[in-house]
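Presented below, as structure tokens, is a lone chain in the form predicted alone.
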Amino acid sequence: MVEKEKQILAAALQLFVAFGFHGTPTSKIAAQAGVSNGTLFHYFKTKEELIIALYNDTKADMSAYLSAQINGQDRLELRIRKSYIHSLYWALENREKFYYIQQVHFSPHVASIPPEVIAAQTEFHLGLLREGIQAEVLRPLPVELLFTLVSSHVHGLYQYLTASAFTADHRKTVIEESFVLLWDMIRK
């Protein structure tokens, strides 16, 4: 990715989070990025393309972080635990990015993401859950349902943790205890 493209994505992230999709014209993004409208449209043909590119870039950033935290040799429960806990820590450290992911999920723009891209973005998590079902560690529920339960837990706990000013120790305790609750819910 070239520097101007990175500048455009960074400006778009700040503005979309602050003003929403409709409240952020591309001219404002270009000005914030320090580029012309023509330059913005050189990299992203439409505003929709920019929205999706930013979403994909953000999801790739999160996935790279999670991949670096999880050892494939660990037992399954530990890998699921690390995936859950580090998803929350990434979200708390990257609030604008996590908010943006949520923003896209609850918008019509999510329909513009090709199914194969969504499949690639969720494969790691779905793979862990499939492995858990096959090993009879997790409840034999549809993998998409388990994924929805885990994802909803992450999103809900994120909302809880950001609604109040917790100390780092208290936040860690809440995250750890919430995993125990989640694990009790999905394990066989």
The other form holds:
There are 2 protein chains.
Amino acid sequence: MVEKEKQILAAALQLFVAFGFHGTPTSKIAAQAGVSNGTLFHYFKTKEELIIALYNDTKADMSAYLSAQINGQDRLELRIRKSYIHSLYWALENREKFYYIQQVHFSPHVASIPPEVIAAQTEFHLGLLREGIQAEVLRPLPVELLFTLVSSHVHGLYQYLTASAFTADHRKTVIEESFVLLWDMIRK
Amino acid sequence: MVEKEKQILAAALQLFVAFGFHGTPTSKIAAQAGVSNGTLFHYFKTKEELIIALYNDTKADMSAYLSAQINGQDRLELRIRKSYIHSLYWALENREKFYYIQQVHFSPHVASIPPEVIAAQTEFHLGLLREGIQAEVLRPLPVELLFTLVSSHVHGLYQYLTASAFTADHRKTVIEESFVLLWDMIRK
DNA sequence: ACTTTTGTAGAGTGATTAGTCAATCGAAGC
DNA sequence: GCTTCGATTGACTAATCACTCTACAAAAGT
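Now that you have shown the form predicted alone, what about the form predicted in complex with another copy of the chain?
All chains and molecules follow, beginning with the one already shown.
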């Protein structure tokens, strides 16, 4: 049954986010997932392996969502716009997952993730930006700089939107207006 | 002796950043600080208290540095500019401390920090921005939005500058150019 | 049918660790 | 010199937790 594996991952996500890595014993994860202690270790050899598997699973989830939203036929600005806006939508709809990714990044467990795995995940976004520079749509800055400017914009907006309770409508407005600010900053 | 307390905080900073909260036992902190196990618990009743004390100490350090750099007589744009640039300089010169602040933010320990303590620390920056909006120097956006846009810009730049090894000169150029981008985004 | 593999359970274990405590030390005041 | 009291020590404890192991059940394969 792959079912149990998913249950374990779901339970781990909830508990890790709520209580941190140290604060959630494997026994509690197993209990919350409705499986025995031994079963957890049948699917994940160590707690560390579970932490990393959950990270990969979460990242894959986000990537899949983004890919589904963006149409390769659209013109570049629209693709960048969609990539920005839907990153935010995904984050807002999957707050635990979005938080978990950052939680892993600020923990010693990042060291266990092969750099090429992390690189692969940003490749899509870097590609978009590279295309923009080449087409002289975006400022001729280093791609990595553009990339961090855009990602931190996303993180900032996320923080702003989750700090207060806005209506879905107002959220949409803020997100779209914030893209205009971002776009004016990076466009040629 | 206040000396020992400082030694413990310094040791804790190094170890927490290198191995995470769970990964560093209090015994190792005491050893690295050159004091006994009991002494550590004489100064900090619990490990949690040590974590929080280190957080406050670090934040105070940053605030003191920033206050010293900014002259209340300067005109607003210069004060904002200095606040941006020196935040980055401090972060680059105190990477462990800067990292630690974020590490705490993505851990369950944030919950133990009274919200008003966190608020007090952002009050200075919010004040600058409020002044800018009132003087019609900055766009009439919600201050909190402006604030997160600026802070995430700082974080993004920090990440970019630490990911690769640049000369001090080149770093200075990038920081100054990035402020222009930011300023164009937020100014009226 | 029967053998093999795979999944599941949960009690058990060895190691680790936060925090305690009783004993000493040393400086300051008298 | 004596007393007091905070600082300091490090052995100790009680609890926790990651992980193992044995036993059993259920599929899958033949």
